[in-house]
Amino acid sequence: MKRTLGVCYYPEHWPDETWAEDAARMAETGITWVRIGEFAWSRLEPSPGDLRFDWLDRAIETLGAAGLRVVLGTPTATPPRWMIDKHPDMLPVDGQGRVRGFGSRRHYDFSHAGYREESRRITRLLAERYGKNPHVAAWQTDNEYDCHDTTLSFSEAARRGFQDWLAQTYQSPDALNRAWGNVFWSMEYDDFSQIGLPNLTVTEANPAHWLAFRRYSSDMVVLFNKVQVDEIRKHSTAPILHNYMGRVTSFDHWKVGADLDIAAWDSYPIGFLSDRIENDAGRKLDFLRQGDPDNQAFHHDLYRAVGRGRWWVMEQQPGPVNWAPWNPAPLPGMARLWAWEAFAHGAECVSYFRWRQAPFAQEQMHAGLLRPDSAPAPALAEATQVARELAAMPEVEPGRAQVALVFDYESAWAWEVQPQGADFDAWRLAFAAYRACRRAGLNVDILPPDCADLSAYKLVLAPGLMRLSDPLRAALAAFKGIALIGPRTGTKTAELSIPVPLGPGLPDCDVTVALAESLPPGAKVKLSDGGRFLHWFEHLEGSATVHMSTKDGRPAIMGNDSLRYIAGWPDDDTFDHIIGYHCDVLDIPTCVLPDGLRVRDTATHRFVFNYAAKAQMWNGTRIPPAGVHWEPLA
């Protein structure tokens, strides 16, 4: 498949004498894809009824005019002024009790039935209007769910439909004080109606209780966007996508995913190692102007998972944004790297936001491929270059991965509700053991929990997961390499309860977590080779082999040929030996890679990632800070 630029636009912020010109820069860039319209509904109804779609009409027949392919959002991640008018009860409510209001964006909340009412007959609009035109190639549904924390609501909508959710997930209230167990503190029910949000209370809601809401939650999010998609096809056969975020957990993705076609995500590296990236201030600052070498990457893998195959970079950063903590501007260089690194990992399109610069309202700091004075902006001759090598290095296939990581967002909210130490995350783990693999040079495809089929790989990583689904627990069953398990995977119920017998329940494999404690910041459990565990340390029992011991001689590892139980959690340097040993023992080649320096394999070549802000060396090949360079495969 051909791999492509695009590019965000909105028309609506700029005369219509510009987007001729525009539209003829774009082309002439190399820009194949334009998004437009996700946030323009007062434009396009400006009060109730009033439905102006003229101007829509003449952006799109000018970008289609230049040869531009167009992504349609819908808008429903800003509903204008009079929708609040009509809707008084949309808003969200925080974990406080507070209204949250309007004066900005995704002012809803995905249990109002009402509001989801109006995003599906706005859909629906769109899709009669502009389903069959042949210049709308593609389609959005709505922009980054939980964008500001908005997948939780605390209102009286989320109150009802949490209670009739509860109803039909359990059938009595006797059925749920069990699944709970609510005889502990007296919290039993005798009636669905009685049972309120897990916020608010006096000290800590059960945790049941909470990881109920949270499936609720996540599963308001899945019929948000099912109801615009199945809109949409009733009149469009184009492909429709959503914009996900970076280290955004608060719903499935997966389940998400699965009415869509496509995977897209927003790429802020420098926003992200600010904002959202664990690492220690002096590696912050060694990768102040790259972005962590290893959180692109993540994201690009998992969200092709999520796309089946199939996945974009919906927003990729350009230059400064404007709300990160601090936000330096990206190396010379990092745009194009970021951009061929995704189509390293197999994206179809990387998308710039934005096209022009906002010189008014909250994004007037982000910066665009062009200046708000219309002069070009330093990624816009980036972009350019990209261009031109994808023209001169068309097919982009992804490479075969020998190593997979399984990881479940049920687990992520799991660990948020009881995370039993104050620095344990689930998704932490995930990327440490990720960043392990990347260190090593290995791909990785990252799977669904209810993956039921795993001989493609030689390694997998199952870690933190809060159970075992039974497709992969049949998977892990019949696996012939080796599946490195936990720490803390198989030790709950689907309810947030300490199974009996004890976990983790690995197939023919006889491993108890006996008992678990969370290290504060600054204790280890040191291990017998030099290694540690920080964070976290599981007590084993049982009769299966110890492959790795802590130093005062409990097991670390533990397991039979094809599973193995991992206690604690590794620091770096014992990940990379733990990696290491297994890619030994099932010859999957790896390398030793300095510090900055990336490689991704595709089907037909070896790309080398230089995020580091000094040249480095490869294979006698100087590499320049941001470069890029790429070798056929032997």
Contents of the next structure:
Amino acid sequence: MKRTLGVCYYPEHWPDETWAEDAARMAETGITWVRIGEFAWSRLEPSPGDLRFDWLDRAIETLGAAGLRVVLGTPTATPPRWMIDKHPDMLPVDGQGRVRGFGSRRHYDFSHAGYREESRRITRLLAERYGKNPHVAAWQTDNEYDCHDTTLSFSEAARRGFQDWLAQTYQSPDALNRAWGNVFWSMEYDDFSQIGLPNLTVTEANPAHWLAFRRYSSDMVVLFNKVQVDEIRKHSTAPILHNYMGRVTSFDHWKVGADLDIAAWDSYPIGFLSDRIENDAGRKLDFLRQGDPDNQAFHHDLYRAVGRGRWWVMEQQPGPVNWAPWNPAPLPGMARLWAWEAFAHGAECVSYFRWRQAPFAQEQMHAGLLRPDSAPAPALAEATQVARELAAMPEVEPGRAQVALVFDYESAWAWEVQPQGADFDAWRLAFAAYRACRRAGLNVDILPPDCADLSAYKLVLAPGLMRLSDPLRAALAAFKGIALIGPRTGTKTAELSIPVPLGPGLPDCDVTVALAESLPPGAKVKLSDGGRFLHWFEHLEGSATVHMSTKDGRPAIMGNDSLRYIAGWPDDDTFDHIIGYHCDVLDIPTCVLPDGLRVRDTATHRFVFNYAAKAQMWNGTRIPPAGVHWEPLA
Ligand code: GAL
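What about the form predicted together with beta-D-galactopyranose (GAL), after the form predicted alone?
Up next: the whole complex, starting with the chain shown before.
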């Protein structure tokens, strides 16, 4: 497949007269796709029922006439001000019970049925008008579900919706009481209408109550998205995508993704490094202008799976952003490197955010491909170069992986509800395992928690899954490679209580988690071979083989030939050792990479990316800082 570039554009921000020139410059840059419309509701419907599509007709026509293909966004992340007068109770409520007001974006509650209908209505109107438009070649639903922490809302609408959801899920208050263990602290209910939201209780609410609310809230996102998808599909055969975020686990992306044709995500490597990745201060400085060398790849692989093979980067950082605590400029070359890395992981399109920097409002300090005065910003030349290289490059097809990592959103909720140790975070643990694979130069596939077939892989990692689904358990029973399971996997029931018999319940493998302890920063459990566990350690019992021990003689890895339980959270060196050892056993080739150099194999090429701020050598080739190198696979 030929890979393409795109850009995010806001015709409503600029005088009509500039559109044609902008479109011509986009085409000249080598851009194929342009995403528009996703925040334009106040211009599409300035007052209730007063529809103004004429400007959007002209914008689409102008862009299309320049040869661009349009991704049309539904504008539901930004309901206009009049909507709040019409539905005053649609505003979301935070965990402290405060209403989150109008004046920015995402001021809606996923549980609000009235707003869901408004969202259906505007989507239907757009789909009816543009569903057959030859220039509208893809659709985006809403924008970044959960952005600004908006999955959870503690509103009256949420309370009522949650009660209905509970009634459907549990059928009777008795069944719910039993499932949650409400006899504890006399928390029993006689009627679903008595059940409140789990915030604002005196001390922590029952973890099962929280987990149910997290499941309900995720289902509301799935429903909100599905309503739009159904409307669009009635009028259009173009693919539908949503632009997910980095390190967002508050709703089940596997489920939203099942209703869409393509998964997209918004990649802001430098913003993320500053804002949401645990790295020590020195490492953050080393990668200040490049971003974490594994974070983008992790999300590329995750969303490739969420999109069942079809995925895009819908927003690619082009220069400094405005929203992180600090906002350095990328090293020259990074806007090119990030794009090529996405293509090497199989992205169909990489779309820069945004075309021109807006001189007004919240994101005025956020760079674009053009400056506010329309002069080229540094990333424009890099995008042009990528477009030229794409045109010259033979088709890029994603490579195969021998290693897979299972990733589960529900477990992320479970461990947020009940961390037990302040550092325990499901995403962080999965990412730690993923990074170790990347340091060994491995291609990794990410799999959903109900994955029923592991036969394509030699090594499977399943860290931190609260429970093993039936399909996954069956796949593990049939698995011929090695699965590294744990820590903390299979140690809870679906209701977030402790299973009896105790977990992890591995098929034909006698390992039991007898006790779990969490460790504060600085504390460690030493392993007999010099390795270490941090954050978390489980005391294992059973008759299975001990493959690795702690210094004081407890099992650290225990299991049989195929299924092995890891009793703690390995530090980076220990993860490297564990992955390296098992790859050797399984005959999976690894490589030794200098820090900051990363590789990814496509079907035909090995790509090498230098995230370091200095030049590095790869097989005799010097790769400059922010350099990208590719060579045919041997
Ligand atoms: C994304 C969002 C965009 C824009 C961008 C700025 O999270 O989807 O609308 O705000 O961040 O980096």
